[in-house]
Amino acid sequence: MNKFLVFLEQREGVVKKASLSLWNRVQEIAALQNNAVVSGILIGPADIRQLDGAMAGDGVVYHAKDDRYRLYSQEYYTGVIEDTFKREACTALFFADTAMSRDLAPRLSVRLQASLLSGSAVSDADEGGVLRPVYSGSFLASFVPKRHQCIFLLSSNAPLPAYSAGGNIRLIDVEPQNVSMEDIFPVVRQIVMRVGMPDVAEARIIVAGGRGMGGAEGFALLEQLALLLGGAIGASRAAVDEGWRPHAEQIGQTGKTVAPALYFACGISGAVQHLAGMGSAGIVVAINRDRHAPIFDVADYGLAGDVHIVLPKLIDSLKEFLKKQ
């Protein structure tokens, strides 16, 4: 019998939507196999009411809710996941592709002596292979594990399965490991992004800027637009390399892969590396002074103009529209 373990990531007590989506995807994979069961591991205190109606199928979620796990610690998160994986004799461990998971998965691969595969989807439920874009998204390659135990790091932008939520989920408390607050690495500085903006990897609307924004001050316009739309800020590699925005907002081949319903590309030329990260976006709106920029080839709506002139007018028009609603 195959036993799948899904890591449910929480930040500030909120379980990430990417993790909940992953649970439902793994339930679909398990449904294609005989005698496959799905369990979850949630570390840190969290509001479990958000799990109601969001998780499909039946299963158990092991919750290490001790307050000592409130903040992320690589060492102790690894220990809790490893202990649960071994205790329940699991065959596969699933992570949504996030910054925390990219830190945990390689470490657990060594500790568990398991194959580590990252990709967009599990391509073969029997062999456990994954599909992964290569050559900047030009091709899809299939990778198959060599070991019986596997760790999967699946991108959170893959389409959700047509699988109804509302399963029978049981919560089981996990006793904390023998650690003290002194054992866990102290917090030197905690950086909190702008309140009210969602994670760029989970946002339905993204307002992204590139080198054409001219500097860090240019992104103030994008923040105004994002706040009005209830979206998140994204950035090209060029903007991140210049130090205008943090790496957590980088979209592209060396950043995050996103799939919002609406994507604004402001001052972004549209290099193939950036397109690889936002190719699954729904509607793409491009604003660039270069009318021959590659971004217009993939845009649904394009405007050739200076972002510093266009964006203030767009923001004013949107404010007037929202006042009338």
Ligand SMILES: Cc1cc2nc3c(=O)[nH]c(=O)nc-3n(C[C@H](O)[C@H](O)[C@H](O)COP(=O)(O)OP(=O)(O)OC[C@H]3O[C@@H](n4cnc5c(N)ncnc54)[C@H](O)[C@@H]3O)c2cc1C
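Output block for the form predicted together with this ligand, input the form predicted on its own:
If you are looking for partners or other molecules, they are not here, because only the chain is given.
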């Protein structure tokens, strides 16, 4: 019988939405594969009440909750996951595609001698491979594992499946046996960039800007809009290459893949490499002074105009609207 292990990533004790979404996707995959067993591994202290109603299906979550593991440690996390995977004789390990997972998955692939596959979905084919968009989403390629044991790094852009709240999840505290705290580099300091704004990879609303914002100062307008809406800032590669925004905010083929409910594309032309990262967005609002810009082809609402004129008006109207609420 197949046994799946899902890594539930926490930061500051909060389990990432991408991990919860992944858990529910893996439950769906398990149901299709003769009811494979699904377990989770959560490392570090976390308020487990947040899992209530957010996780579908049956399963066990192994929790290594010691306070020493609050901050991410490459060696320790690798050891705990390896230990759990082997102890439970799992056949597949699933990660949501995040920075932490990209760090862990290759290491675990070597330790477990498992095939590492990254993609957007697990294919239905017998081989149990993954599907991955190639050539900026023009084609879907299927990648097949060579080994029996596999590690899947699945893009976190899929919308949350409609699941019935409240699966039957059992929590088991674990203290990994084969992981030594010796030789582990202690985390001395964690630098948190910008408190108060959601992570662009997880945000429900993204206000993204491109070269058309004209400079780093142009993004101040986008920050105002994002704050009013409770959204996150995103950027095109052109804006990042110009040094106006950090790479962590880049959306697209060589940046993050996002799936917000609402996406503002301001001064962004809509190159295929950018669309590759935001193709799963719900409602797209584009503001561009070139009415023939390709971004309008994917936009639900288009405003043909200068961002420096349109955005202040939009912000003022929104403030007025929010005042009346």
